[in-house]
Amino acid sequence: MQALRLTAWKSDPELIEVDEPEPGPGEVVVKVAGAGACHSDLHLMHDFTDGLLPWGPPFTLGHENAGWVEAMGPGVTGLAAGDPVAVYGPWGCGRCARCRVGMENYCERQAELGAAGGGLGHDGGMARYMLVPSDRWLVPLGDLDPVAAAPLTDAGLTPYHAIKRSLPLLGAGSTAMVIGAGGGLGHMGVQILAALTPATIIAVDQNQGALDRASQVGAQHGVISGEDAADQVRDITKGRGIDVCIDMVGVDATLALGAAVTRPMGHLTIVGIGGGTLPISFFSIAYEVSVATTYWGTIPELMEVVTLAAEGRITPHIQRFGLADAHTAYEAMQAGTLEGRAVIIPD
């Protein structure tokens, strides 16, 4: 079968012929319906070098996956061939205290494992079949279309986790801001805020089309990023500021915007890995503002995201690409012309 593989850091991926996987004890082979193309894949291709991570190429890309159970190894129970499933992305040890409660995104032994998950050291879903080493990483999809559901595993789960930790601040009369509202994670973040909270939602993006789409899925206000963005946000909030800022970009300018408008005791959560920095001093942010980074989400949270999608309360906006055209998806992502999430369909 053909697979889109990263063969070395600082290189573009290549379509390479590889053997179809066979499941061993406890393992499951998933026939891939779709694999989301994530902006972090661009960082894998262009920004990482040997020694930066405790794992590296070669591996098949695709850490955002859904499909159907194809084959199971000895010891796998509760699944049947043909079952539609989402693949949980961050693979932990399964034995530490955090993994035991489903928080494999924060596995205490991650550095020892030699890979972070499928498409992140292990072979991912940009191929016809994907080997999943444990059935605990599979979440049933029910009647959801696996192609459309693939982005739920990252573009849905990551903002869900970031927002859920701030729910106590997002009651009636509160305001939340999503920076990078037009991207794969951003457009899901707006929908999740609208589904879970009564907060007023401000979408920020450099593209007016992205703001228009955000308004269609729950944002009450749109702000073009730029020098006067902070003033516009203050006007919208009547000088009060933002209770929760979710920065899906993470460059210097977006971090500065978040710091400028997050109100005392608010949350500034950095999800995007744009490489920016946020200088912190006593007077650089409002009093008791909590600044945090987050990484993915938990297995129970992925189940909740799937439930929201099954109820029709969140819907990934996707563009479909064949495996041979995956490079086109990444080029559009790099150029900022991609709308929503690109999903690579192996067949």
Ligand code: NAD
Second form
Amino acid sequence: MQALRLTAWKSDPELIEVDEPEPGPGEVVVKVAGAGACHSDLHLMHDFTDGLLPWGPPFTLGHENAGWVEAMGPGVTGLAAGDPVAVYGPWGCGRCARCRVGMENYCERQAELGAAGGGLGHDGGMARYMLVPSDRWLVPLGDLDPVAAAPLTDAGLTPYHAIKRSLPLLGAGSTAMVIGAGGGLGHMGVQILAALTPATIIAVDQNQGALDRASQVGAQHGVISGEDAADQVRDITKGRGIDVCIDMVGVDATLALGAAVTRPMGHLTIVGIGGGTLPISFFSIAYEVSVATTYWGTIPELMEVVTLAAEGRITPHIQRFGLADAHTAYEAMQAGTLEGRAVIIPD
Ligand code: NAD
Ligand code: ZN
Ligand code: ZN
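Form predicted on its own already given; the form predicted together with ligand NAD follows:
Okay, now the whole complex, with that chain kicking things off.
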């Protein structure tokens, strides 16, 4: 089968012929319906070099996957061929205290495991079939279309986890700001905020098209990033500032914006891997603001995200691409012209 593989750091992925996977004991082969293209793939292609991570190329890209159970190895129970499933992405050890509660994104033994998951060191979903080494990473999709559901596993799950930590701050009268709101994660983050909270949602992005997309999915205000963005946000909040900032970009300018407008006791959550730095000092941020990075989400949270989608309360907006056109999707993502999430359909 053809697979879109990263063969070296600082290179473009290549379509390469590889063997179809066979499931061993406890393993499942999934026929991929869709593999979302994540901006993190661009970071993988452009920003990493040898030694920065405990794993590296070659591997097949695609860490945001859904499809149908194709074949099961000995010992796999509770699944049947043809079942539609979402593939949970961060693969932990399964045995540490964090993994035992489904929090494999924060596995205590991740460093020993080497690769971080399918499409992140192990072979991912940008091929007709994907080997999933444990059935605990499969979440049933019920009636959801697995192509449209693929983005739930990262573009949905990552903002869901980031927002959930801040729910106590997001009551009536509160304000949440999503930076990068028109992007893959951002347009899901806006929907998740709207589904879970009564907060007023301020979308921040680079152009009006992205703000329009964010407003279509639930943002009440839109602000173009730039010099006067902080003043606009202060005006919208009548000088009070925002309760929660979810920064899906993470460059110097967006981190500075979040720090400038998050009100005392607020949360500033950094999800984007833009490589920026936020200087923290006594006077650089309002009192008692908590700053955190978050990484992906838990298995139970993925089940909650799938439930929200099944109830029609969140819907990934997707653009479909064939495997041979994946480079077009990444070029559009780099240029900022994608609308929602690009999903690669291998077959
Ligand atoms: P995307 O390309 O789909 O969306 C990014 C959005 O940010 C676009 O709408 C773009 O216009 C906007 N943007 C870019 N620069 C901006 C700026 N200076 N000000 C305002 N808006 C700006 O990307 P994505 O797939 O949604 O990923 C977003 C980020 O999150 C990436 O850095 C990615 O690597 C990271 N990510 C992190 C995790 C995690 O677990 N922490 C998981 C997935 C993705
Ligand atoms: Zn990702
Ligand atoms: Zn673990």
